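Only one chain comes next, encoded as structure tokens, the form predicted on its own.
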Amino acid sequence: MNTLKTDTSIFETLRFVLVETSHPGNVGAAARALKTMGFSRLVLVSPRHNDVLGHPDAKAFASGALDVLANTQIVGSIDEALTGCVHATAVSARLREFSPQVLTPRQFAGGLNGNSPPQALVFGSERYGLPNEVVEQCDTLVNIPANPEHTSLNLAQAVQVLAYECRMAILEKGISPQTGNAIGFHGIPATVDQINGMFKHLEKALVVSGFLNPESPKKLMPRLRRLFSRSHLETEEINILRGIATQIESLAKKAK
């Protein structure tokens, strides 16, 4: 039996446990979703079979990520697949009269960061999904916005809903998936005095130039914070903006 480990990238700490899994190959399925998507954390709680990991069918359907497979833990019990975990949200087609707080997909996902503490996706098996005792066990319940004529994904494939869902979300926020930092450069941010500083050298200059009357105003500077606060200015880009003010500024006078 594997022993839990312990990361610190979210792709790398998001467990995915599949609770009393009855076929072989919807674990190597499971296997395959996850790679595709970067992750890399499963978790099976008391599988149906005792050589799950080693059947033919979950290597076929695994197809690529054998090593994702031949990682994967398995515990016998609930309590053990979410040891250390700070959050365990149910992944359930069917909601409960006592149930847990209920997420999309995409609302679970939109709360991870790039580096997290360990989190667990929680999924039933194919033929009972998951025990009342098991959600109540979570912290909000995650229910996929099917077909209400036919709500009922096979698991590989609600796996693959989650994992598509918390990639694209921790993508969004600039997090790559190799490191679990922002992708590409990021520079010093700017300070408020940085900031406000830039603003008058930049009022300055537009009232040298003609282009802001002072004795009529009107919006023109507030809508300008508006548009830059929007851009999270950084120090490097507060010296070219101020760069441009006193080019206009030396424009303005030479023109006189």
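Residue numbers count along the first chain shown, from 1. Whichever C-alpha set is largest while still superposing within 1.5 Å between the two forms counts as the rigid core. Bear in mind that the values here come from a model prediction, so they are computed numbers and not experimental data. What changes on going to the form predicted together with S-adenosyl-L-homocysteine (SAH):
- Val19 shows a C-alpha shift below 2 Å between these two forms [criterion: core-superposed Cα displacement of 2 Å].
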Given for the second form:
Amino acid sequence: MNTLKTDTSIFETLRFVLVETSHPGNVGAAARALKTMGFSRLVLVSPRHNDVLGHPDAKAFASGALDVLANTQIVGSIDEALTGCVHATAVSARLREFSPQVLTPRQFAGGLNGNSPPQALVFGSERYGLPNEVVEQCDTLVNIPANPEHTSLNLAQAVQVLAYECRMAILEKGISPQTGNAIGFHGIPATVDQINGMFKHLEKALVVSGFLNPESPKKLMPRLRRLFSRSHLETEEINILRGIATQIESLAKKAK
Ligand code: SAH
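Coords for the form predicted together with S-adenosyl-L-homocysteine (SAH), given the form predicted on its own:
Every chain and every other molecule in the complex is listed next, the one we just looked at coming first.
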């Protein structure tokens, strides 16, 4: 869904920073990971390979993401990479005794919104991970809770996991009474008035049919409200439910 990309700027502003990456193939694969999830800002801090962006492995692993690769920024220090960011998050396989608050990728992504100010996810090198000095400059640390016997993912795969979780969190935030979910077909969300009217109608029908005893209603209506509140009712669905209620009423009257 590319509409999201234009609606929300987080896809443009979230910076994926790779520190001292040694394998050009990983840079290409990271560019691909970003592109598939709708992101585009890749920044390299002192990559080991000169001309990493032109390296055949980088191009081969980028596959269709050559544009992200071509726009990748190369800087000489973490400070430069973080310029203009309001928040920096270290992404590390290693949990340190003294570290910023530790989050899972999902928890981190849950804190994003469609137009967060620029922030960065900072990944370490294949060989050494992230130096402590870099982690100390970050406000939070994200750890992918992998198999404790084998915690270290390939760098580009770690980038993919983060990019996926961030995308999912943004897509899920598209589910709101105002906008509906960003994926698939969506009708017009029902208003509170329409929902209340439907419940009153349904209650009458349930009484007239004998299913609901007004002398002893128990928790039937609150329970039905709870059930329907989980389903984000749409106008068309309200009409269907009211049609069912009308039919119950007329059948109950005929039976009398
Ligand atoms: N040998 C390194 C591992 C580097 S893997 C070390 O000991 O730290 C390269 C990078 O991928 C890491 O620096 C981190 O940014 C990311 N990464 C790999 N596995 C991860 C995990 N389980 N959680 C968070 N990030 C991870």
